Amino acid sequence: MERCRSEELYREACTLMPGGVNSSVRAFKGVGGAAPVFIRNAKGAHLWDEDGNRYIDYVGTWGPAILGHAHPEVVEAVCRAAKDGLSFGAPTRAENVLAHLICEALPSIEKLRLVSSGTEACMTALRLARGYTKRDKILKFQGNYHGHFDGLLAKAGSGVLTLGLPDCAGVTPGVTADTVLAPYNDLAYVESLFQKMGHEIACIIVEPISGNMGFVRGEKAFLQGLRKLCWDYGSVLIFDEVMTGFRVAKGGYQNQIDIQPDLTTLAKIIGGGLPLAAVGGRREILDQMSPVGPVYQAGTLSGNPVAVAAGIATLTALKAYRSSEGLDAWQQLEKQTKTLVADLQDCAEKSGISIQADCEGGMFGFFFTQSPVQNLDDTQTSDVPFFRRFFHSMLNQGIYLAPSAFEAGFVSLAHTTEDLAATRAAVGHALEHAKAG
């Protein structure tokens, strides 16, 4: 598959932007190759690059494209809103509509604040937790990624893990001094930390399913234990559902496992592909935020009317969706994603290749390893060189996967049985290619 135009554009981009990209993992450093693919347009479950090559897309703009790309109802809503003005810096009725849709889907959210990115939402949630508890320390988990906020880049996932960066230059020891780290899915370790310093810990922030060290599921007993510790010690439990919110279940994974956090961060799907995020939760915590409380937060583009319109259209379409078999949106996504993962496992077994794969709703992941994966250390047993060969073989067959062994993948409602069948066929060939070295 020729990608001459992408290579040409990448050379130009490298003279204009660090690494030729505006988000690190896009540079393909985790998989190698001459250049990342430069995308020209997208529709449904497919992408077309600048050379005219078509791909079945399992990145889905890293999660938001749950309905598929350029969904007509979302595009129409965006165009309609844009005609009325791109930004006002003032309240709009549409913000109320979106807030109602989110609060109805997530019982743990009584109030929320709209912001512009997942990083901003997580940063705001931490500030709220500290302001509410009047404590300094935050507890996060190795391999969980909560955005590029300084205090959360210790042992982070996502691009930090993909690029092999142990921590981040420019983040001072003083900034991370109040960040306490724990292994993911290790409740006993967290309990020991709380026994030592529980009354100093303002909050626990956790991805209930981690999607930034690959797909790694938080065990229900682990998440229930975190909930109880926060209750017992007066700390705030924050679920980072930036990735899992409306992706793995209606509302988020918290609804699936029946655990209510104190605060939730959301992004991606609630913006329908445009920059929009939210932090929401218990009323008494949100009321600590300015202008009614002492915790300051503001943003010129917060609640941007075009992004809000895209979010409303996306959530409304998900709510109304019914398949020809009568399945709702998340049942249909789960059916498709389970088929994809079962095909991966079946092809790997037939090729004699060890694989660990899992999925929830429209989100999935896999590791080329013999051992179950429950935390950051486990992910390091994955055969990354094998993944790189597999990735490029899939790409050359027109299957677009995340360009990293440590990122989750996404299925949309636009993926068809034909797309899944074509993917299965490509997997079989790619595994044999990767095995041959």
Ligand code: KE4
The other form holds:
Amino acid sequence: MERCRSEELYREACTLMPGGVNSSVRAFKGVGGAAPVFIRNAKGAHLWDEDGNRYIDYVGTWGPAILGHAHPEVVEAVCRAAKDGLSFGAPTRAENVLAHLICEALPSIEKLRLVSSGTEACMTALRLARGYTKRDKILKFQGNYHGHFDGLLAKAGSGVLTLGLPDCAGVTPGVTADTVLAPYNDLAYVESLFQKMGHEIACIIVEPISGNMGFVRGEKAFLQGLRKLCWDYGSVLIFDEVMTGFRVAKGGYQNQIDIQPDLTTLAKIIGGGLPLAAVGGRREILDQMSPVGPVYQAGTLSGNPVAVAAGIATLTALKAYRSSEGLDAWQQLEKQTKTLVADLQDCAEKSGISIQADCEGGMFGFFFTQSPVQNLDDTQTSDVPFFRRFFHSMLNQGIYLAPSAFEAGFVSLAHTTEDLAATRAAVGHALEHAKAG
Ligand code: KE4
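Having seen the form predicted on its own, I'd like the form predicted together with the ligand now, please.
Expanding to the full complex; the earlier chain stays at the top.
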């Protein structure tokens, strides 16, 4: 498959933007190759690049395209809103409509604030938790990603009590000094931390299913344990459902496992592909936020009417969806995604390749390794060079996967059985190609 135009555009982009991209993972550094694919347009489950190649898309712009790209109802809503003005910097009726749709789907959310990105939502959630508890420490998990907020770009120091160290240049030790890290799915470790410093911990922030070290499921007992610890010590439990929200279930994974966090962050699907996110939760915590309470927060484009229109159209279409077999959106997504994962496992078995694959709703992931994956250390047993060969073979067969061995994948309601059959065929060839080295 030729991608000369992408390579040409990439060379130009690299003279204009760091790494030729506006978000790091897009640069294909995790998989190598001459250039990332420059997308010209998308429709439904498919992408077309600047060379005219067509791909079945399993990235879905990292989650938002759950209906499929350029869904007519979403495009129509965006065009209609845009004709009435792009931004007012003032409240609108539509923000009430979107807030109602979110609160109706997630009972743990009594009030919310709309913002423009998942990073902003998580940053605001942490500030709220600190303002509400008057404590400084925040606890996150290795391998969880909550956006590029300085305080969360931290890596574990040595020893249980050593606080976070900067995990990238430009982040100061002072900023990460109040960040405590723990291994994902390790409740005993978190319990020991709380025994030592629980009354200093403002909050725990966790991806209930992690999609940022690959697909790694938060065990129910682990998440239930976090819920109990936060109740016992007066800390705030934050579920970062930026990726899982409306993806793995109506509302979020919290509804599937029946655990109510104190705060939830959402983005991606609630904006339908436009810049929109939210932080929501218990009323008494949200009312700590300005202009009601002392925790300052603001944003010129927060609740932007065009983005809100895309979000309302997306959530409304999801709610109304029924397949020809009478399945709702999440039953349909689960059916298709389970087929995809079963095909991956079946083809890997036929090729004698070890794979750990899992999915929930319309989100999936896989690692080429023999052992189960429950935390960041386990992900490192994955055969990354094998993944890279597999990725490029799939790409050259017209299947667009996340360009990293440590990301999740996404199925949309626009993916057909024909798309899945074509994907299965490509997987078989790609595994044999990757085996050949
Ligand atoms: P944004 O600031 O990128 O909108 O959201 C940050 C964020 C927060 N929380 C979770 C659970 C997330 O998955 C994300 C962003 N996800 C990545 C995918 N690994 C976005 C892709 C990118 O960074 O370009």
